[in-house]
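Just one chain is shown here, as structure tokens, and it is the form predicted alone.
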Amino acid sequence: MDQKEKVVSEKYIRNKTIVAFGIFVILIICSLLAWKWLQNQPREEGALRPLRKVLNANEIVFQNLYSTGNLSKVYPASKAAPRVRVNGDAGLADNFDTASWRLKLTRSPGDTLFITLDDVKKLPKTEVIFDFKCIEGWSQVTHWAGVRFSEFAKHYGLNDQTKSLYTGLITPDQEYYVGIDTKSMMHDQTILCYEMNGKPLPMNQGYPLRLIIPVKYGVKHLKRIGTMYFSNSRPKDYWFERGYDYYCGL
């Protein structure tokens, strides 16, 4: 009776075996029937278009998710890392003149404001403390401090532009730009950053001027604001291009 059960398990696992053996052989070929159909497929902004409409639908459910109040999770300054890390250098030339420096901001064809640093300096100083996260994999916990966008927008009379969906952000050599939805910009962490650690922007954190938009992945916390415009069409997003995500949110 024993040799019999033994013999009798012996052939159920051998079955089980093959069966899951010839499952997973299906799969690696369905797999690779997939890849090979999805490489076959044309490019839509950028992104295979299966890919692109999936980041679209994610796109509408994080937009119909989002809340002002909330919140990135904020940190004292002693956790803030001393050596910040850089998350690109697209869009900062070497060449770049610091004294003819101004924001351009267009406010509607005809109406453009050109703003000094010392401008934005006079408006009330934010600061902001949380763990930048970088589409690259790595996250650090980092110090920075400016105006509020929404201070800035009152302040300039930006209250039909911030009705706009999309504001658009473009480096002053034209080879870094972002859009970026409206709402997430007039979130009460996003700032117009001239600081980090306490003292101005380094070069190559984008001095004079950048973005640090906490509820958005470091692609868009663009360095060294030359142009900001408004939109109710995506403006160009320079990953977006790329195959990327427009939203980037968190």
Ligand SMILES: Nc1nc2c(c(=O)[nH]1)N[C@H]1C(S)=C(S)[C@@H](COP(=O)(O)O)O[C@H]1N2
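Rigid core here is just the name for the largest C-alpha set that superposes within 1.5 Å across the two forms. Residue numbers count along the first chain shown, from 1. Everything quoted here is computed from the prediction, not taken from an experiment. What changes on going to the form predicted together with the named molecule:
- Comparing the forms between these two forms, the C-alpha position of Lys16 differs by 2 angstroms or more, with the core used for superposition.
- After superposition on the rigid core, the Cα atom of Ile26 is displaced by 2 Å or more between these two forms.
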Contents of the next structure:
Amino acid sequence: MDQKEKVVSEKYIRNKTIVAFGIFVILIICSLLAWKWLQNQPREEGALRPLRKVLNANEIVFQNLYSTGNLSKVYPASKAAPRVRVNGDAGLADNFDTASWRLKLTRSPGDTLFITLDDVKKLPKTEVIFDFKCIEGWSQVTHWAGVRFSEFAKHYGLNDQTKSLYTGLITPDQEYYVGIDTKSMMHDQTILCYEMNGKPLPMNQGYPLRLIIPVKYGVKHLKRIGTMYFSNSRPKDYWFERGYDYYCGL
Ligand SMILES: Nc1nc2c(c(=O)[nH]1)N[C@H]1C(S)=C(S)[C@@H](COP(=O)(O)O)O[C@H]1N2
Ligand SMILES: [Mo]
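Switching conditions: you have the form predicted alone, so give me the form predicted together with the named molecule.
Complete assembly follows, chain above in first position.
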């Protein structure tokens, strides 16, 4: 009696094991097939098409949740890092001529303003101390100052322009470029920034003028703005072309 029971339960266990192993093998085969299928998909804007579709769907979800009134967490100046990490130098060539720099603001084709740093500094100054987040996985509390983009836009009569879906920024040498939804540009903590830790921006951090936009990952904080323009279609974007998410929201 005891013996029989034991035989039955061993058989039972063996069958269970075979079934479990079979399922395991089938799952592995399915994963391999799915992976192979994915690899054979065409690329769209640097990412495999199915993955790009997911990124684009996420963008719609997050854009709808987004509100310009939601502030990113702010910190006291004492919490800001004295030595700010430098990351990314595309568009920051050494031969940059600081004297001839102007912010080229294209309000519409054929209507371009050339704005000096002094002009920008005349506008009200806003400080932003926040946790700067890079997509590579690091973050740092940093301290910046400049003019709110929304105030800058008001001053330069960009009423119609700020209704367009996107704002494009390009470095003076055209090496680095980003596109940002204008809603995020109009956020209260988005500044055209010319100071870090109370001093003019260092060269490698975007002198004379950079973007600070706490609702986005670091990639969108373009250093050394040369040109600014507006568009209802997505402006070209450096990391988007290399397969990243376009929106890059936090
Ligand atoms: N012109 C320019 N701006 C840029 C980059 C770049 O390569 N070139 N890199 C971006 C990335 S990925 C990050 S994380 C931040 C880093 O800013 P920081 O060097 O001031 O820390 O700058 C962004 N702006
Ligand atoms: Mo980054």
